[in-house]
Every structure is written in C-alpha cells, then in structure tokens.
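Presented as structure tokens, the chain that follows is alone, the form predicted on its own.
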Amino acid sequence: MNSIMVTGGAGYIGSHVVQQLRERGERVVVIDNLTSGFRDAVRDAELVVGDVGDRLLVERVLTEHKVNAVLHFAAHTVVPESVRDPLKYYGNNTCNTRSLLASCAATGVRRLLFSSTAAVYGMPASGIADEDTPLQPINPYGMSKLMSETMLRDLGAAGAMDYVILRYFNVAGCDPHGRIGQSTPNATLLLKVACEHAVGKRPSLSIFGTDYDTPDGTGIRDYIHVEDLAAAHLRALDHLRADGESLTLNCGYGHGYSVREVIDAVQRVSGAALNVIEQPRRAGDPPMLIAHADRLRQRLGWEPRHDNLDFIVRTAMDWERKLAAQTSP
C-alpha cells in the first residue's frame, strides 16, 4: 500500500490534515524537525524527525514508504521575522522546497499539495483577492512562498509534477474534540493571542490600527477554521489521484471579520473582559484581505462545515484552556 508523506506534519495545520488522513485510513509518514512542531500532535502517524532539505533522508523515506503523494507544510510563517531575517525564510521556505521537489523528481513522486498563503497578493486595492489577482508580496515570507509556487508551476509545465497550490487566508480554531490544536509559543495570530489573554497567559491584547477605512476602523480578515482547511486538502489529494489537472486555489470563506469583531467574540465565548490596548498601524497590514474562493468550491466540491465565528473561537478557547490546565501547578 502506498503512503502519503506530510512535511511539517507536527505543526498546527499539518497535524490537523494528518489527523483527517488517518481517520479515513490513509498510511501517513510525517517528516518534521520539531523546531516549531510537536511530537504529540502527530498522534498515531509515523514520525521521522529530520529536515526537508536533507535529500538523502527525504529520498530514503519516499522510497522505503512507497510514497506516491506529498503534502508540503514545512515552513517558517511569521511575517515580521521574515522582514528581520529574510535569508532564514528564503533558506527554509524556498531552498528547502527546491530540495524537496528535486527529491520527488529523483524518486518518481508526481503528486504534490503545496501550502501557500494569501501573502502572495500583498495589498490588493479592493481588499478582495481571487486567484488571478496580481501577485505582489510585500514581505519576504510572501515572496518565499511565491518563489516556491513558481518552481512548482515550472516543474509542472515540464511534465514532471501534478500539483494543487492552496493559498490560505487566516487559519483559526482547533480540533473540535480537543485532541490537537495550536500550541505555537509566542504566537502572533490574533485569535491565538486573544485566547491566551483570556486564560491569563498574557496581560493584555493589542489592536494595531484603529483608523482604517473599515466599518469599525480595524482591519478585516477572512478567517477559515483549520478543520475546513484540512478537508480542502483531502479533496485536493483526491482530485490529483483522479488525474485531475494542476490547480491554484484560494482557501477562505469569502467574507471577513474585523479585529474588534473577533475580540468581541472571544469575550462573549470566554466570559472574560479583555484588556485591549490600541496601538498604531503596523507597516504592511492591508485594511482588508478577503478570499474570492468560488473556485475551491467549484473545482473540488468543497463546502465549509464550520463557517461560524463563535464556533471558531470556542474551539480555540477550549484548546487554550486545556493547555492552561496542563501547565497549572
């Protein structure tokens, strides 16, 4: 029986995809160096601790496990860090992706799902991006992902790879059954930070920018529950297995919530009053970024199951309370 290799499968999004793959009986092998992932998050899948840029290791795993599809999540993802240390991002995100593609080519693996990002669009004028919106990343993180997309497309054009590129918008929430979640230390994503504050892990919560041209002055983003995003990956894998054409697809719900709306939802769900500090805008933050995601629904038959802000917040809060209980004396 063939296997699926998941790079970065011990991380937040990768682990949710691994869990869904295992639940439907797939054989999965994870490669993760555990610098930001967690061994426990892999659960019952096989874990190989190592680096995606290690060609000898990767090619051995691809061969020994009879891998016929790769899901590639391994990457650094913190935008401000990418500005401070761009070479770290080009090394891990771009160069290691090039190495992985070379390993796939050397071992005859022709199917790959790539974890990309809405950051490839930069700051679209309308605040809404479809897959044909000009690609103008404004930070090294977005550029590192766009460079990887370009390599993958060129490899596909050469006849050596079938792929689906999934461009994520704002991924949020956790497994509704509380088995895995987002455990990243020093997280920067709004919902994670707000939930950490609600359980007492942080003393306050900052809003960066309250004077945007939006209904309440704060930035608007398209939040997609991680379980719905994971389900899109399984749909994409099935598409490639059915010899479907290579695709690039936005992953979002097609509507957004403001920073204040998310904070209000966290207060409503948690029952805690949050200490919110208003700060100036951060450079490079668009006022609004929402996915035009009809293509995902049309091409893969994907339908969201958790398009509800309070549900998204509730699953994130449940996970944060679980983490807090584990660390309390």
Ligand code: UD1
Contents of the next structure:
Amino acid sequence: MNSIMVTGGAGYIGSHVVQQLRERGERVVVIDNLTSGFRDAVRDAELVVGDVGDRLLVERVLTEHKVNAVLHFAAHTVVPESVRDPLKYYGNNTCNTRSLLASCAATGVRRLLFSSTAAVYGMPASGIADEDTPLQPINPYGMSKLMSETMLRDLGAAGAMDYVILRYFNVAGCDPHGRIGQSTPNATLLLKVACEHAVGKRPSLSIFGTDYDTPDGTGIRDYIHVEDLAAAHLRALDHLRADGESLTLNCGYGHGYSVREVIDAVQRVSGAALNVIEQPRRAGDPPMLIAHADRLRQRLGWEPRHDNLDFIVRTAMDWERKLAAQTSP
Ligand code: UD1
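Write the structure block of the form predicted in complex with the named molecule for the protein whose form predicted on its own appears above.
Next comes the full complex, and the chain you just saw is listed first.
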C-alpha cells in the first residue's frame, strides 16, 4: 500500500491533518525537523526527524515508504519575524519547497497539497478575497508562499505535478478531544495569545488598532477551525487521487469576527475577565480579510462542521488549560 508523506506533521495544522488521515486508516510518514513542531504531536505515525531541504533524506523516505502523495506544511509562519529576517523565510519556505519538489520529481511523486496563506492577497480593497483577487503580498512570509505557489503552477503547466494549493485564512482551535493542539511558543496569533492570558500565562492582551473602518473599529478576520481545515485536506487528497485537476482554494468560512468579538468570546468561554490594552495599529495589518470560500465547497463538496466562534474558543481554551497544567509546579 502506498503512503502519504506529511512535511511539518509535528506542527499545529500538520498534526491535526495527520490525525485525521490515520483515523481513516491511511499510511502516513511525517518528516519534521522539530524546530517548531513537537514529537508528542505525532501520536500515531512514523516520525522522521529531518529537514525538507535534505534531498538525500527526503528521497530515501519517499522511496522506502512508497510515497505517492505529499502534504507540505513545513514552514515558518510568523509574519513579523519574516519582516525582520526575510532570508529565513525565503530559505525555509521557498528554497526548501523547491528542493522538495525536485525530490518529488526525482522519485516520481506527482501529487502534492500545499499549505498557502491568505497573506498572498496582501490588503484587498474590499476586504474579501476570492481566488482570482490579485496576489500582492505585503510581507516576506506571504511572498515566500506565493513563490512556492508559482513553482507549483509552473510545474503543473509543464505536466509534472498535480496539486491543490490551500490558502488558509485564520486557523484556530484544537482537536475537540484534547489530544493535540497549538503549542507554538512566543505565539503572536490573537486567539492563542488571548487564551494564554486567560490561563494566566500573560499579564494582558493588546488590541492592535481600534480606529479601523469596521463596525467596532477593530480588525476583522475569517477564523476557521483547524479540524474543518484538516477535513478540507483529506477531500483535496481524494480529489487528486480521482485524477481531479489542480486547484487553488481559499480555506475560510466566508464571514468574520472582529478582535473585540474574539475577546468577548474568550471571556465568555473561559469565565476570565481579561485585562485588555488598546494599542495603535500593528504595521501591515489589513482592516478586514475574509475568504470568498465558495470554490472549496463547490469543488470538493466540503462543508464546515465547526463554524461557531464559541466552539473554536472552547477547544483552544481546553488545550491552553492542559498546557498550563503540565507546566505548573
Ligand atoms: C497573519 C497572516 C496569516 C498567517 C498568520 C500567522 C496576513 C494577512 N495574515 O494573520 O496568513 O498565517 O499571521 O502568523 O498576513 N491582534 C490583536 N492583538 C494581538 C494579536 C492580534 O489585536 O495580540 C489582531 C490583529 O491586529 C488582527 C487580528 O487580531 O486584526 C488577527 O491577528 P493574528 O491572529 O496575528 O493573525 P493575522 O495577522 O490575521
């Protein structure tokens, strides 16, 4: 039986996808260098510790495991860090993707799912992006992902690869059964930071910008539960296995919540009164970024199961409490 290789399968999103793949009986091998992933997050699959850019290692894994599809999550994902250290992002996200694609070509792997991001759109004027919205990233993170998308599209046009590019909006929440979650240290993402504050890991929570042209003045994002996002990957894989054409798909719910609405939900769900500090806008933040997400539904028959902010927050809070219990003396 053929296997699936998951790069970055010890990370937040990759580990949730690996879990769903294993739950439906797929053979999975994970490759992760554990710079931001966690060994414990790979509960039920072989983990090869190594770098996606290590062609010898990757080609050995692809061959030995008879891999016929690759899911490529391994990447750096912190936008402000990408601004400070662009070469780190172009190296790990773009150059290593090029190396992975060369390894796939060398071993005859022709199916790939690629984790891309809403950051490829930059700041669309309407705040709503469909897949044909112009691609104008405003930070090196988004550009590093767009460059990888471009390589994939060119390979597709050359008849060398079938792919699905999944452009994630704001991924949030954790496994509802609490087995795995988001453990990323020094998190900058709103929901993670808010949950850390709610369990006492941080003294306060900042709102970056209260003067946006939005109903309550704070930024609006399209938050998608990680389990729904993972389910979209399984459908994308099935699509390629059925010889479906290459696709580029937004992954979001098609509606959004403001920073204040997210904070209210965290207070409601956690019962904690949060110490919220209003700060100036954060550089590079669009006022609103929402997916036009019809294509994902239409092309893959995907339907969200957890389109509910309180549910998203509850699963994130449960995980944060679990982490806090592990680290407290
Ligand atoms: C960004 C990227 C996204 C990437 C993610 C991970 C863009 C458009 N999106 O998402 O592709 O996957 O980072 O790094 O570049 N906020 C606060 N206080 C906080 C943190 C955030 O008010 O402590 C606000 C932000 O200003 C924003 C919203 O919350 O309005 C969401 O921010 P965040 O969770 O950091 O994600 P994005 O910046 O939307």
